[in-house]
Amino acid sequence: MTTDAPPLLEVDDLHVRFRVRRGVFGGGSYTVYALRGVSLTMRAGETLGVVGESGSGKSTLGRALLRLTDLHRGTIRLEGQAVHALKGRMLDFRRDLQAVFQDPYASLNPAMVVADIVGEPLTVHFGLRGRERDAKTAALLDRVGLAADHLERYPAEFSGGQRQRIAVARALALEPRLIVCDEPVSALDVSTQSQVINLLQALQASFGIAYLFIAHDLAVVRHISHRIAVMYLGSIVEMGPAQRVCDQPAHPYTEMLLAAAPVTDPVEQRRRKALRRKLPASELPSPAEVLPGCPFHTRCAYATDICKQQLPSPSPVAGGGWAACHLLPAAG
C-alpha cells in the first residue's frame, strides 16, 4: 500500500434513508436513517475494516459503495471520477468494484456450474469465449486453491469454505481495484476463516487489491486491516490504524465493543468484565430516531450534559486517526 498516492476511493457526506411501511394493511410509514454523513478515503492496496453492531450501517455502506442502494445525499469518487456522473460507463465501474458476500450459497446461482459462475463475467466484460474463457477460469480457480476438475460441479457440491473461494474467484475475474467483503468469513468455522483470510491477503499482495472488509469480529478485522472504521447508528465514530484502535480505543463505543470480545487471558477477562459492569444496560437506539447530541450518549458511561446537546466533531488521537467524542481535546 502506498500512502503518498492519490486516493482510490473518496466518500463524502454519504446519507442513505429508507421509507418503511408500518404494516401490511396500512398505518403509514417512517424513515430509517441508515447512513448519516459517512466520509472516508481508501488507497490502492489498503484494507479498511468496518466494525459495529448489527444495525450500525456497515452493510448499507458496502451496498451504497457498490451502488446497490440509492443515495439520499453525498458523493462517491473512484480515482477522482464521481460515480453518479459515469452514466453509460457503469460497466467500467462494475469491473473496478466487486463484492464477496456473507453467504456464498445465496450469492452463487445453484443452477449454474462453476465454469459458468466464474466465466460469465469474463464473457460479459472481456468478450472471452470457448477455450480462452475456459483457460482463464481454470487459472482463477487455481489461484484461489481449487482444482480444474471443480469446473463442472454445482455450488451444492462444495463446502462453505470452497464456495467462498468460488465467490472470490468470480470477484477476481474482473481484475477489480476494490472488493467489498461483507462479512465474508462469519458463516465459516474458525479454521476455514483463517484460510480465507490468508487467501485474501495473498491476493492483495499479488494484485494490489483494496478491501473494504465489513465484519463484527474484531480479532479478524484487526488481523487483516490496515485501518479500522468503527460505525454506530449510521455514522463513523472512530477511525485509525488497526493496532491503535484495538489497543488504545479513543471512543467509548469502541471500548464497549472490545470489552464484549472474548479473550483467553484471565487478567484481561477480569478487566473487560469490570468495564462491562460500568456500561448502561441499553440496546442500540432505533435508526428511525434522530437523537440530539452524540448518538452514543444514551449508552455511554461517561456522558455529560454537552454529550446530550451537541454533536461532537472529530478530534485527532495520539497514535493516529480520530474519534468523534467530547471527552477528547478539540481539534485545532
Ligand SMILES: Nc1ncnc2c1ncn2[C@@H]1O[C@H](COP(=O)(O)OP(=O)(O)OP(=O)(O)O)[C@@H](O)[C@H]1O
Second form
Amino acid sequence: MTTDAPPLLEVDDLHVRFRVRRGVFGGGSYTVYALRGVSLTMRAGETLGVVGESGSGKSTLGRALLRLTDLHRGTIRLEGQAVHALKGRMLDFRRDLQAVFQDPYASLNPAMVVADIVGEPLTVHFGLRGRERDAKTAALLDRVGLAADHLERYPAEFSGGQRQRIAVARALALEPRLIVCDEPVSALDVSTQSQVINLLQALQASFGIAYLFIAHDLAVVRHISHRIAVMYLGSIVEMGPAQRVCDQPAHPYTEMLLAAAPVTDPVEQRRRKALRRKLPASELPSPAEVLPGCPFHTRCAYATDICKQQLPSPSPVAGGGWAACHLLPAAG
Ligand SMILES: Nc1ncnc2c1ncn2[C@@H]1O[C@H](COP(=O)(O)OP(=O)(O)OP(=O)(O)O)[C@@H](O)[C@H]1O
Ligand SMILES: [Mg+2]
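The form predicted together with this ligand, contrasted with the form predicted alone above:
And the full complex, kicking off with our chain again.
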C-alpha cells in the first residue's frame, strides 16, 4: 500500500496568528490563534478533504500553504522544497501550488477576457506568446469543458459554474502538483456542483493533481476525498480515510458535525437525531483564547476531568487514521 516516494506535502506544527484591533479609535488589540499546531502529509494525486465549522481555520490553512498569510511558526514542504522559507520573487514564481476559491467572480479579473485570464500565466511562467499561447489556452478551455469561442468573453458573461471552470483552467495552466480548493462549489446549485466536482476528479485522474478540498458540506467532501481532516479551533482533531471518518467517527466533534449534516435516509435520520440530543450544539469558544485541555471540552457531552486539564495527543483509530481524544479506547 505504501510507496517509497516522499510525501507530496509535509506540514509540521503550523501556527498562524492574527492581531486584531478592537476599534478604529484605539481600544488596543487582541490575538486570534487561527492555526494552533497543524501537521499533515499528503501524497501525490490525493484529495484531502478539510471540514469544520465556520472559523475553525480551514481557509487559514489553505492560505498558509499558498503563503497568502504570514506564518507564526512551523514548516511547509512541497516535494521537499521549504515553502515556508520562500520570499519575494521566489513566491511569485511558484507553479506547483495553485488555488481555486469559492467565488470565481472575486478571483477573476472582470476587465480581462478569458484568453488573457488563462493565457497570462502561460506568458509569465512559460514565456508563451502569440499562436503558441492561443493554442495552449484553447486546449486548456477544452480540458475544462468550455469552447474556444469563449476565449474573447469577459467573466460577467458566464454562469457561476462556467466561471469556476475558468478558474480551474487558470490553475491548471501552471501544471500544479497541488490545488487548494476553498469551498469551490459552495456557491453553485446542486447540479452544477456535481459537474464541477466531476471535472476536478477527471483532472486528478489525468494529471495526478492533489487537492486540499475545503468544504462545509460533508456529503460533498466524503464523495471527493480519499482522506478527511476535521478541524476545530485551529487544530486537526481527527484525520483518516473518508469512509471511516464519516461512518465511524472517533472524535466527539466529528460525531457532532455528522449529526448536524442533513441526510435523506430515515434510519440514519433517527440515528442522527439521537446523537444530536446527546451533544449540546453550543457556541464556538473565542478563537482569541487558548483554553487548557482538549479544545472541544467545553462543548463535549463526554468530557471528564482529564479533558479539562490535558491536551490529548493523536492516537490511532481502528479502520485507519487518528483522533486526538482522551476517551478513545486504548489501541491494541
Ligand atoms: N485576516 C484576518 N484577520 C483576523 N482574523 C482572521 C483573519 N482571517 C481569519 N481570521 C480568524 O481566524 C479564524 C479562522 O478563520 P478561517 O477563515 O480560517 O475559518 P474557516 O474555517 O475558513 O471558516 P469559514 O467556514 O467561515 O470559511 C477565525 O476566528 C477568523 O475570524
Ligand atoms: Mg473559509
